[in-house]
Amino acid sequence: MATSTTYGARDHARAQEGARAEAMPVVPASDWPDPPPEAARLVWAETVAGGNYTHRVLARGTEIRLTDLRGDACAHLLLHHADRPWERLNVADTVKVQWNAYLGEGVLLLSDQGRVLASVVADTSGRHDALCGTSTLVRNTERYGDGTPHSSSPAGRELFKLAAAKNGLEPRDLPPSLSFFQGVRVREDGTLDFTGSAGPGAAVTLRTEQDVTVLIANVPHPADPRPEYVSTPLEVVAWRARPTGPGDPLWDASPEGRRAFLNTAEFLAARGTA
């Protein structure tokens, strides 16, 4: 079909409604081709390109499905309040307060407030890391040669700047993330162990406490050694659900887990929205 005139290009992308690649947000997610059981509420379903990054605000009691298709994505996550955006992700507190410095079902994602942004529900990978961070421009470059936003290597901070954004967020409202599928171990002399990833198809699921802004890159762990930037597909869906409430097991997992519901709870209490 011949674009070289502006009717012509305007056909040419009208035929291109319903195609679909293979990496992609599918609107309405409802049309995701291979949906869970909770198809009916889905509200988010993207596949995300190695080296890419995605961005959506979720409301209270959504349930978050990443899955690492190929066996070589790494799911870089930041979560701020949707509404309250200096409430944010603190990885410190998240591993201080549970005594955990190891991501897995049942961890809860803290903000500095003391409060549960949101909660690790399942999680068949067991390879992640709340240590290390994401991926630099300076790093990047140094390794692969390039690290900006839309080389062919990009940097998870690059990429968390532009989806950051499109949230009315700067690059000082961005503070250490977590990573899912690369995982991090601490040897008995302190130093750092990569393990890795756990293979195709391993899954993590979150559910969101609080109206969040999620935010994820998906590019190669810093602590990955191979020298090519090796990046693949990870799969994102979502869906209505509940949040945690009194009653369920991870409320009463831990005293301080129980404490931070506790403080979440008298937050939205108090404004109305519990």
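For clarity, a rigid core is taken as the largest C-alpha set superposing within 1.5 Å between two forms. Positions refer to the first chain, counted from 1. What you see is a predicted model, and the numbers here were worked out from it, not measured in a lab. Compared with the form predicted in complex with its partner chain:
Annotation for Ala9: C-alpha shift of 2 angstroms or more between the two forms, rigid core superposed.
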Given for the second form:
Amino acid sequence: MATSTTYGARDHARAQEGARAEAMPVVPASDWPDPPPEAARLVWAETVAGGNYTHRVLARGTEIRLTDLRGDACAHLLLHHADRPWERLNVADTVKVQWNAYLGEGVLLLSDQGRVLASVVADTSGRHDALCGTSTLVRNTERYGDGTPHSSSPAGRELFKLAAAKNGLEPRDLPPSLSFFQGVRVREDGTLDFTGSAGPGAAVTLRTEQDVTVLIANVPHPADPRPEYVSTPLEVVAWRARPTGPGDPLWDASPEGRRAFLNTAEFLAARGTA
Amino acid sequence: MSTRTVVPARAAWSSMIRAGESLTLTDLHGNQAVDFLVYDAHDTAVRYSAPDTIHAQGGIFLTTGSVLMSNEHTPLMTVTADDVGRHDTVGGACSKESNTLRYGHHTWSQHACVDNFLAEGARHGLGKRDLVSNINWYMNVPVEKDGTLGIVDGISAPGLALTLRAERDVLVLVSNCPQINNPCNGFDPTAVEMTITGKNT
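Can you switch from the form predicted alone and show the form predicted in complex with its partner chain instead?
Everything in the complex follows now, all chains and molecules, and the chain you saw is the first one.
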């Protein structure tokens, strides 16, 4: 197709509609080819390439399912309150308040304000991490020769900086992150063992308990011992659901969690948003 | 030459430490948690990263030889001496907000570390966005096989000290932890001492 004229260039560009790539969002999400049972309520359906990132603002009461399609995804995750980003994921509070260093079903992802940003409602992986954070430009350059965002070995922190910038946030707004699908375990002497992944098909489902900005970088775990940069696609599917409410088993699963849900409910009631 | 400052129980403290200088923290009365953040003095967007420190050294406890890494995976300070053996960097700081979850809403009016960090940080242009997971010197936080983690009785004692060497010009923020609901400071906050030593001494 000739692109030497504006008309030709326009036709050439428009002819690309309908093209498919392995890693891409499907819009509208309800067109996702392999929908979960909640297809009618899908709000986000995307395949994130290995070594890439995505970001979205999600309303309170959205369920978001992350799937490690081929066994070498690692979903590094940050959450900020959508309207007040200075309220954000606090990894230290998340592990300390819940008396556990490991992430799994029933864990609440706590903000630094004594409230819940999201909860983990399902998990078939069990290989997650709240201790090691994500990778950096310096470290990836040492290990793989490069860590810039569009290299063949992008660093998680560099991708988070881009995702943050697209939401008006700066590097100072990026606290320690969580990662899903590749984890570590702590020995008695405090040293770490890398667990690797649970294999292809593992999934984890989060439920948003407030309006949140979600930043995801799909890059190798920083403790991944393999000399080569291995990162495979991550599926992200989200649908409208309901936030955790009184009577839900998760609400009363622990006294600390119950107080976190109560604090969240009070905050939202005072704002007039729930 | 050196400068010596006693930080009273519950108080905050901060100082610039020049590259090559050392900071010695002395637990004067034993079992006092010292919450600690460190920034590149010339670019405070580069600051202590607990996860980078943990994965760089392959473990969660800090002691002699531990390099305090920044969020850009560059060294900020190195632990050059430690009488205690291990210190925490997983548990973060206490706050009025997290206290309501950990103990109950009756703790809301109590003094907590995040308030110290915010007040002391403001003197250097640092705000809430600049607070990240910190170090808790002298605090004992083991992790069980099943992941259970918690602050337990300390293993420090009166007079035990640790020394950090600055690998670049850094700004250090300290909250001498006021927590009275857990054993991080034996339920009894006490004073600690900060000594800055020049690179030639």
